[in-house]
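The chain below stands alone, shown as structure tokens; this is the form predicted on its own.
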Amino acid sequence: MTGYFALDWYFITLIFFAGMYCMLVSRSLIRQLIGLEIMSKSCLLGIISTGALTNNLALSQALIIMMIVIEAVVVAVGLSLLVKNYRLTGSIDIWSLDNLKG
């Protein structure tokens, strides 16, 4: 059983990891959503393995329908941001965000 738990770890920081690193090497904001989701979802699996390593599912369920409506705030207002910034810019990049201050 414990093998099998060490194998998920492993995935699930493999796939944190490729969200950091979408977010590293990108400059376009829809990439770093990408980025910020893939990561997330890493988290979400992290917290349904412990979950069911604990046998306490209903908290770990609790607190994955918490995150997922914290991940639709936060895609919402990152994608209002895109939106701003392109009718400003003409662009996606993430260093013309600088232009949204005013």
Second form
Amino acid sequence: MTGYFALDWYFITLIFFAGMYCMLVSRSLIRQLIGLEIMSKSCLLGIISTGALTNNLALSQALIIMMIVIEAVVVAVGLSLLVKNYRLTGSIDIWSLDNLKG
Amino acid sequence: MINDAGLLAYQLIPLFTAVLIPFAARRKPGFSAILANAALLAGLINIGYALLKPANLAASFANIKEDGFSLLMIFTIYLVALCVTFFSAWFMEDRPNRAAYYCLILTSVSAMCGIVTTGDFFTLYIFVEALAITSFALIASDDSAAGLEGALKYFLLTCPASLFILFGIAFLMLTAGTFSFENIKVLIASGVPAGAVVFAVSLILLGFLIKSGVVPFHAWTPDACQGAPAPVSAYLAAIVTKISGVYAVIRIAIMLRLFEIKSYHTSELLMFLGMLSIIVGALAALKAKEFKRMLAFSSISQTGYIVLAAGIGTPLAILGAVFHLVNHAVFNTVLFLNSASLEKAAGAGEMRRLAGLEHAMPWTSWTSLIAFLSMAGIPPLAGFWSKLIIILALWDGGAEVYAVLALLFSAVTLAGLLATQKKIFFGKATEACANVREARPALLAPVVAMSVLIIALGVFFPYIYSYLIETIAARLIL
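Could you drop in the structure for the form predicted together with the partner chain? We only have the form predicted on its own so far.
Full complex below, order starting with the chain above.
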């Protein structure tokens, strides 16, 4: 069990940083959202993995179901903001979001 | 898991009202404002009586069974939310989707009450996400480009924070096996190897620091406050970012304090970030050209005081941090609501287009002055006492350098705020401001009430102090 645990966390951190890299380098708002989703998936995997290690899978399943619900709502809100912004300004480039200053 | 079932009503009643509003106010949109105000007023009277009934005053609050921190925060949430809904009832009479706006406000009040009454990290995370979602929608609720930009920045810069919180929760499950505050405290007291638990709690702390807008992570705060519609920015700056971030930071600081020597570096880092936000916030406020943006930067600076006090973590400092959190909510509401009246009356938020409004808008001018002086910490007002407690606690805890710097930048804050007051209200009126008239009495009522509260909190400080000592500081020692 413990050997698998190390391997799990190797991939979990890899996925987390892949998502973070996606958020850091891309200019498109859609790619930013995808990066955010990749990061949150790695968090879910982390909770499953710790649940398996501590023999507490029931608790971690309950947590995961709650988190999936929350994530769905967060993504819906993010996409709606994105669509509204696209209708208003015609662009999904994050560098065009620079009108607030002073 | 809710700590105290008696407090559940404060969370459920706004939620039910939010569900009710779209049905009840379908024919008459104006009814939604009345319903929202009535629900919040009822809650405020209820919690106010629970806190200040004569029996409690006579026993100097020793007979309050609930967590004093939660009760005080619920009171503050209802107070600010009532001021904002009352103000918006008169401020945005002709908005098309008012019912949705009041639903969102009530839902976020419910989420905030959930945050302050919960007793474990996972429930805290759920309510923080619910609060974040409602505030994205509130910022973008007027469909303007500025509002959408603020909301998108808030979204993209704070959503990674909740992932840090999730990672912290996963580690907590691995190392402690429990999320409950009480169980973690017991676990720490029983002397488990603390390093791993400190790491987990520190990850969660990092998430909440990003959410509270402390300096290296502050990029979204001024934009979100500036882009949001005027009453929403008051709501956002005064209470939402404070409950979703700073409240949890204080809770975790209370917990980390129990590690004493083992979490030394975390506490040191927290103090450093607090000091950094005081400095950067005060200096950036000096340079800002837009009134709301300047207020947002001074709000960052005040958050710095709270985080600094949470970092030193002695009972006296925690007490000061809690009181400063309340004060901050009160004076920020006054200032942001005043900025909304100014924007409506003079048609501009840029400070160079505003001048000499003192005679045209005397009430707005005086209430702003009271709030500015409270923020800078001038003696009879409430802000003085909380800053005094924080600085005394810093000196007492052996952080003399931080105490001196905090005192020094309090003076810088005063200079910046008085310069703003002079630019906007004193001097000769410009052409744009010649025909400005005072805001309507209904718009002034919440602002004047909050200003009276600032003075009252300062004058009746002994009562507040005994409340804080009896219900918070005395129970911190395990």
